[in-house]
Structure formats: C-alpha cells, structure tokens
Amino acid sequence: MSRSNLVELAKRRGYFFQSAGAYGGVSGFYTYGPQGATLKDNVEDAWRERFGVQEGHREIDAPTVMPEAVFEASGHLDTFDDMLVACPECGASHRADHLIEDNTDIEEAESFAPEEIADLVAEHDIQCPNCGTELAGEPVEEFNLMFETNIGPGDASTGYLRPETAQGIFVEFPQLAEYARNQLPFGITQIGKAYRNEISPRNSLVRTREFTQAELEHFVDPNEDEPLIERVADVELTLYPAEKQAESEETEYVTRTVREAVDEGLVHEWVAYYLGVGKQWYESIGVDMDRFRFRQHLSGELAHYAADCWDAEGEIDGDWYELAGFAYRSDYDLSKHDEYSDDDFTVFKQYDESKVVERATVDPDMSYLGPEFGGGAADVAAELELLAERDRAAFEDEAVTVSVDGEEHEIPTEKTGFAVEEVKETGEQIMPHVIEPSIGVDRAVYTVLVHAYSEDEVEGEQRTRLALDPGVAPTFVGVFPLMDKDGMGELARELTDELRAEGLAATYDDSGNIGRRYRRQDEVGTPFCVTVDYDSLEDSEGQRASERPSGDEPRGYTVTLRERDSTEQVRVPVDDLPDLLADLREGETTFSELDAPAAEQ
C-alpha cells in the first residue's frame, strides 16, 4: 500500500483532507469529512468506554487556552522544544532530528543534543529537502512548540493554546480531589484538542499542528496503591526496552505477559497495567497486532515530566510511529503547581488508627531576627522551620546555620525556639503520583485506516477494501434494492429507516449495478450489505410485499446479507435482521456462524 493511495481514498470517500484547500491549504491542519468524523467519534467513544467507564474514571472538559503561569509552572515554557535548522538559501525551516532519521540509519535522533545533531548534519552531508543546499555549519536551535496568544484586549495577559490536555486536569486537581472525596486512587480523563506549532508537519494525520488527545491522569498513593494486575495479567506485550535499543543495531524485542514484565522488573507495575489495557484497546479498534509494539523512551528523549515512558507504536510502510505514550509522571506536575500557585495540591490521607509521633518545631525569637536580618527575617525563620523538619541534629550545637538566597547565616540555637514535641497524628498530607496513558486520536484513526487498507481481486475486478472493525466503522450496513422497480426500492428505503431507528448506521444506495454498489461500500469500509430482491418480494407461499403484515407481526420475507471481507452471502429473515446486525456489531456472533453462504450475485 502506498500512502498516496490512502490519502487519495480518504479525500474521495470523505475521511480526511487538508484544510482550507480553496486558499492553497494550510500545512498541519486537516478536516475530517463525514466518514472520518464518524470514525473518529467511534474511536473516541471506544476509548471512553475502555479507559473511562470500565476503569471507573471520570471525565472533564477544560479550556484549550490557558494563562502563561500554568506553563511556567509545568515547565513547557522552558523545555517544550524541538530542534530547528534553517536553510540559508531558501529560508525553509526543518526539524533537524527528522532530517537525521530520514537520511541515516539513526532511528531516535530526538534523544540527541542539538550539538550532536549539528555534527551529524555535517558528517552526513545533509542537504535542504527543498532546494538541495548543504546544511553543514548551520546552527541547530531549540524552537518552542506552543502557540502564543493574548487573553483579553488592551493590557492583555499572555496565554497559550495548550500543547497537551493534561495541564487542564492538573491545575484543577484541588477541586477534582474534592469531587473524589479526597480518596486515592482516582482517575480523570479528557478528550480534546491540543496544539503544537510543528516545525515540519508531515505524513498526513501523523504529525499535525492541531490534533485530538485522549488522556487519563490516574492519581495514586505511591506507597500503598497497586493496580489490579490480574485484570490484564495474561495480555502478551511486545516490548522494545531501552537497553535493547542501545545494545544492538538489530531490532530485538522482548515478549512478556503483563505479569511477567512486572515480576521481572521490566516495566513499572502501573505502567505495565495500562500497557495491557492499551493493547486490548488498540486491538479492539482494528490495529494490526503484527505491526504494533511498545518502545521504552531512551533517557535523552524522556519528557521533562516523565520518570519513565513507553510509547505504543504502529508500523506504516516499514516505519514506526508513536501512537500513544504511557508515562509515569511521579509527582512532578502536582508538586510544580503546588509550588507556583496559591492552592494546595496534596490530599489528606486518614490513618486507620491515630498515632503519637515526635515532631521537631521552631518558634524563632523575632525580636532577635528582626533587628539582625531586617526584611530577610521571615525568610530566615522559614529556613529554620524547614531545617528542623529534615535535620534535628543541626540544632544540637550552640548555633545553627541556614542559607537564604545563597548567603549563609548563623543564628544562636537559643534564639530559634527549637523543641521536640509529642503530637497525635490522625493522618498525613500525600502528594499523589500520576500515571498517564496519553493517546493520539488522529494517529489512532490514521493507523486503523492504514492497517485496514488492502487491494484484491473479486470476480476478475480490482477491489479496494477498508477492513474496518464493525465496532468503529462509520457506516455499518448498506441497504440496496436489487433494482429500483417493482417495489424493491420502497421496501429497501423502509428497511433503511427501520435499521437507523434501531441505532444502526445504515446507508441507502440504488445507484449503478449491484456489483458496483458492493465495491463502493467495500472501499468505504462498510462491514455488511443487505439486498432486497425478488425473493424478498415473494415468500415461499407467493405472498407479495404489498400484502405483508403491518405492525409487529412477522413479515415473512428474507433478504441477502453480504459480508465485506469474504464477500460471502446468506439469506436471513428480515424480522431477525436488526438483532442479528446488532450482535455482529458487538461481536456476540460472527458471520461464519450464520447459515452456509449462498452464491454471490
């Protein structure tokens, strides 16, 4: 399969196409057509069901524009960069690590430092893809990917389009924890748009400037909470650990069940749990498991917030693309917002039984600190309090030393009011850790389409087929009259309305011969087709369709049900059709379990 074939089909059949084509198009922005928008909705609904409903998590919807302070605290202002190299001749900007990957055997150039990338550009004589100018010696600079905007007119405050949906969850943690009654663990999901000003958008929906993320932030007590591994213990994972990437030029995978991966210490238990959930989900929406793996991030490519991360990757035309990240974010995000904001990002955890503990305290003599340190007295007092918490022994001598803004100060111990007291504690403040499965919805949609695409031959004719899973296919059943005459068209239109009323995505088509209509639905990915023919009009006793019973009484005629992938057909009673199609969609039965196929028309 060539990518150009899929992109052409996607545009022609209403899956996706580049936006603003009337004005020349805008790189990195795509519009979903009627089929694509429905497929995307179905993928999102499947994600909600698996990562939200089945796991007992709740969903929110936060704004896509957030104030600068949020991203200063999160670290995105300082560290959310890609490497850029500009052509001195034509002025085109390129993502430098992608140039390395495209022109060498190096696979994960993102993990290299800008200086190393610059050396590789020179070493491999890499040229500008646009005009062929040598790029050796050109600076490789870090480029922040966030879109900046203003919030309000006049003296507007600076804001940014969110580069991930996660921060909308983290900044609202104090309120969300109240909704969860401050009981850990709990999870919050969100599906929404995110924006990154990509240097070089490419490969259709794979790398865009506006995209949809489906993210889960699961807040846990790192000392007590454990995942229910048994739910996914036997799910087999294809793993590509960091050490295997470093050891050999050949790709060498490690195949383990979730249980084995945890027991052997290959993957953190919480991350391993969601790798199992993730594999089940990707398989359920139609991703080919023979072209799917989990790759661990190398140390140099870890995001600033991640203690560990594994990417779900899908193979497309021999190249591997990130589909999702499964990150252990530890307490990075909550501790940062706790530090920068005016709110408390901890959770009070009640002990089963209260306990008496010794606690070191200070009560500084401000009549001494004030004259001695002036405006810095409060900072000195705060440092004394912190020192008492972490190092009681520091107060055993006649004087204690603290550092404020890099300057050391010595205070007589008797002026600190240091004491050790017994106090009764009923609980403690916990800074939760976070496990984050972050799914790229657009990349999931694209991968599903790529893995579903095939070309074959049926009855001597070339056929293009999208073997979409019935659970996500945008159109589930096509309904045709064999010919629009003798009442067959009327009957088929009535049947289409009935199937829609039963919640089945049905389309009516009477254009062209029946074979052409089958091929059209095969190409758009419709799993099943129903044909109303002369046998439908007349049952075994000669009853005409115009004499069929009304209301809920059995109608006594049959239709032809055709399956997309095999092209096989069976004859089924029309009265059984809605329930039968619903069972096929939900996977409760398969087409092969139906009656022996009839000859294809």
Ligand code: GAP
Contents of the next structure:
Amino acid sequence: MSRSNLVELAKRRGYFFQSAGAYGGVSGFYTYGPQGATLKDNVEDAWRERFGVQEGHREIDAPTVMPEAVFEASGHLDTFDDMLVACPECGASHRADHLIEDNTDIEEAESFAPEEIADLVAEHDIQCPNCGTELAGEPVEEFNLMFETNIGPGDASTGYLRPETAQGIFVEFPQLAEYARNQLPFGITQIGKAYRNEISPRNSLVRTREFTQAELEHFVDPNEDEPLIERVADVELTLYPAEKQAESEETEYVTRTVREAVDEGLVHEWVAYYLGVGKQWYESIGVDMDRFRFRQHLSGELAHYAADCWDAEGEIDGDWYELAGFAYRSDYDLSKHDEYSDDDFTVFKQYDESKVVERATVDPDMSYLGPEFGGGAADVAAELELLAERDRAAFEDEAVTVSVDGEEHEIPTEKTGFAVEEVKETGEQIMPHVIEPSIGVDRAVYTVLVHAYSEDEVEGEQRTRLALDPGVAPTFVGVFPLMDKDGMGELARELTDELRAEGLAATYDDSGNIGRRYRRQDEVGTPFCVTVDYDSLEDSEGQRASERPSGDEPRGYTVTLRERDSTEQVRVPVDDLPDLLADLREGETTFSELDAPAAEQ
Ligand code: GAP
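May I ask for the structure of the form predicted together with the ligand now, the form predicted alone having been displayed?
Following is the full complex, with the preceding chain placed first.
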C-alpha cells in the first residue's frame, strides 16, 4: 500500500488533511475531518477504558502553557534538542540524524553525538534534499524543540507550550498525592495536546508540531510495590532488545510472554506489565499484530529522564515507526521538582511497625555563631544540621568544617550541640518512582488507518476498503433504502433514527445505486450496512409511520444486513437489529454466526 493512497483517501473522505490550506498550509499541523475526529475520539475512549478505568487510574486535565521554571526543573530547557543542519544554499533546515537514516543503512542515528553526525554527513556525501547542495562541513547544531510564548502583556513572563503532557502531572504531584491519601501506588492519566517545533515534520500524522498524547504516570514505591503481572502474564510480546540490535545486521526478535520476559530479566517488571496492557490495547483498536513490535532503546537514545525505555513500533511500507514509549522514569522528575520548587514531592510511608533509630542532631550555640558569622549564622547552622545527618564522624574532632557559598568555616565542636539520640520512627518520606506508558494518539490513528487499508475486487469492480475495527469505526452502520420510493426511504430514515437513539453511529444514504453506496461505506470503513428493500416493504404492510396508529413502533419487517469485509449478506428481523448490531460492535457475536447469508443485492 502506498502512503499517498491513504493520504489522498483521508482528505477526500474527511479523515485528516493539512490545516489552513486556504493560506498555503503550515507544515506539521493537521485538521481531523468529521470521520477522523470521530475515529480519534473512539481511539481515545478505548485508551481511557483500558489504561484508566480497567487499571483504576484517574485522569486530570492540566494547562498546555506552563511557566519556564517547570521546564528548567524538568531538564527540557537544557536537553530537549534535536540535531539541525541548515543548507548553505537554499536555507532549508533538516534533521541531521534523519538525513543519515534516509541515506545510509544506519538506523537510530538519534543515538549519535552531533560531531559524529557531522562526520557521517561528510563521509556519505549527503546533500540537501531540497536543492541538492553538499552538506559536508556544515555545522550540526542542537535545536530546542519547545515553542516559547509570553504569559501576559508588558513585562510578560516566559512560558512554553508543553512538549509532553507528563509535566502537567508531575508538577501537581503534591496535590495529587493528597487526593490519593498519600497511598502508593497510584496512577494519573492525561490526554491532550503537546507541541514540538519539529525541524522537519513528515509523514503526515507521524511527525507533527501539534499532536495528542495519552500518558499515564504510575507512581510506585520502588522497594515494595509490584505489578499484578498475572493480569497480563500470558500476553505474548514481540521484543527487539538493545543487544539484538547491536549484535546482528538481521532483525532478530525474541518472542516471550509478559511472565517469561520478567522471569528472564529481559524487561523490568513494571515496564513489562505495561507492554502487556499496551499490546492488548493496540490490538483492540485494530493495529495489525504482525506489523507491531516492542524495541528497546539503545543507551544513547534514551531521553534525559529515562532509565530504560521500550518503544511500541508499527510497520508501514517496510519502515518501523515509534508509536509509544514505555519508560521507567525512576524518581528523576519528582526529585527535580522537589529540588527546584517550594513544595515537597515525597510521600510519607508508614511502617507496619514503628522502629527505634539513632539520629544525629545539632543544636548550635547561636550566641557563638551570631557574633562570629553575622547574617550568615543561619546558613552555617543549616550546614551543620546537614553534615550531622550525612557524616557523624565529622563531629569526632575538636573542630568541624562546613562550607557555605564556597567558603569554608571552622566551628568548635562543643559549640555545635552535636548529639546522637534514639528516636521512634513511624514511617519515612520516600520519593516515588514513575513508570510511564506514553502513547501518541495521532500515530495510533494513522497506523490503524494504514493497517486497515486495502484494495480488492468485488464482482469485477475495484474497491478500496478500510477494515476498521467495529469498536473504533467512526460510522458503525450505513442504512439505505434500495430506492427512495414506495415508502422504502421513509422506513430507512425511521430505522436510522431508531438506531441512533440506541447509541449506534448510523448514517443514511439514498444517493446513487446500491453498489456505489456499499463501496462508499467500505471506503470510509463502515463495518455494516442495512438495506430496506421491496421484501421489507412487503413484510411491513401497514407499518410505515403514515399508516400505523400514532405512537406505535413499526414491527415485523426484515432487512438485509451486509458485512463490509466479506460482503456477505443476511436477512434479519428489524426488531432484532439494535441488539444484534450492539453485540457485533462489542464482539459478543460475529457475522459468520448469524443465519445463512443471502445473495448480494
Ligand atoms: N512523556 C514522554 C514522551 O513524551 P516521547 O517518546 O517523546 O515521550 C511519546 O513521546 C509519544 O508521543 C511518541 O511515541 C509518539 O507517538 C508521540 N509523538 C512524539 N512526538 C511527536 C510528533 N512530533 N508528532 C506526532 N506524535 C509525536
């Protein structure tokens, strides 16, 4: 399948298209049309159900603009960079690591340093994709991907559009921990827009400048909490570990269940748990599991916050794309916000039984420190307190040395009030660790569409089909009158309303011949079509709205139900239709389990 076929269909049928086309469009921004917006909503709902409801995690909704201090603490200001090389001739900017991947056999060039990339550009005579100018010798620079903005007028403060939804969860941790009654483990989800000023957006929804992330931050006590592995123990994972990527030119996978992957130490237990959940979810929305794998990050590729990370990847036209990251973020983010902000990002963990422990304390003689250090006395006292906690032996000599603002001071030990006492402790403050499944919603939608796309022939006619899973298809059922005459249109319109009232996404169509109407629905991915025909009319004698007593529902006629993928048809009583369709949508019955198929109309 060519990607351009899908992009063409997506625009023509209202899935997605480049935004602001009337003004020439802007690279990296897309609008979802009526079909696409519903598909995306359905994918998001499925994510909420699997990662939120079924796991017992709660969702929040934080702002997309955040103050600079947040990103100073998180490290994004310093390290959230991609490698840029600019063409000296036409001025076009390119992502240097992507040029290497596109022009050589090297994969994952992101893991190289800028100097190595510059050497590779020269070694492989890489040219500007825009104008063909040699890029050898051009500097490869780090470019920060965050969009900067001003918050407020006048002396505005600097803010940034969030590059990941995650920070909106981390900065609110003290409040969120309170809602969780300070009980670990607990998980918080968020789904919303993220922004990255990508150097070269590409492949339509795959790399955009505004996109939707669905993220879960699961806060755990690393010493005590364990995932409920048995819930996903038997889920089979196609794994591509870092060592296999380094070892061989051939792509060599390791297939293991979640349980085996944990037992063999291939994947950290928490990450493995979410790989299992992730696989179930991707499968449920219609990603083809023969074109899906989990690839471990190489060490140079890890984000600044990640201790380990596995990406879910999907295959499109022979290339593999990152769909999601499943990262072990350790306590990186909470420690940083704890250090940089005024709040406490730890939780108090109560012991099962209280413990008696020795604690070293100081009670400095301020009548000595005051005259000696003036305004700096409080800082010296604070340093003494820290030193007592860290290094009791420092108080064994006659004088203790502390450093304040780079200057060393000697204090007679007798003036520090140093003592070691026994105290009863009921618990301790701990810094939770974080496991983060971070899913790109747009890439999920794109992959679902690409994997669903096919072209085949039906009764000698070419058809394009989107085999979307009934659970996410934007339109679930098309309702047609064979012709809009003799009352068939009236019955079909009534039936459409009835199905909608039952919560089924139904569309009515009476334009063109019936074969064309089927093809149209096949192309937008509608799993089922219902046709009201002359047989229905005959069965429905006296059943049209205009003929029956007011308030009475039509009863007893039959319709043709057609399945998109097999094009098979069955005749079903209209009264059974809402329940039958609901069962088909929920996967509680399959089309082949219905009565013997009728011939295609
Ligand atoms: N909080 C972790 C995080 O943001 P990431 O790997 O940078 O990790 C997670 O992003 C997911 O977000 C990716 O796997 C991808 O699906 C999606 N994503 C990232 N950048 C994107 C872009 N420019 N366009 C579309 N989706 C993107």
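Here, rigid core means the biggest group of C-alpha atoms that superpose within 1.5 Å across both forms. Positions refer to the first chain, counted from 1. Only a predicted model underlies this, so the values are computations on that prediction, with no experimental measurement involved.
- Going by which superposition fits each C-alpha best, residue 309 and residue 282 move as one rigid unit between these two forms.
- Between-form comparison between these two forms treats the chain as two rigid units and finds the smaller unit turned 9° relative to the larger, from C-alpha superpositions.
- After superposition on the rigid core, the Cα atom of residue 417 is displaced by 2.8 Å between these two forms.
- Once the two forms are overlaid on the core, residue 379 shows a Cα shift of 4.1 Å between these two forms.
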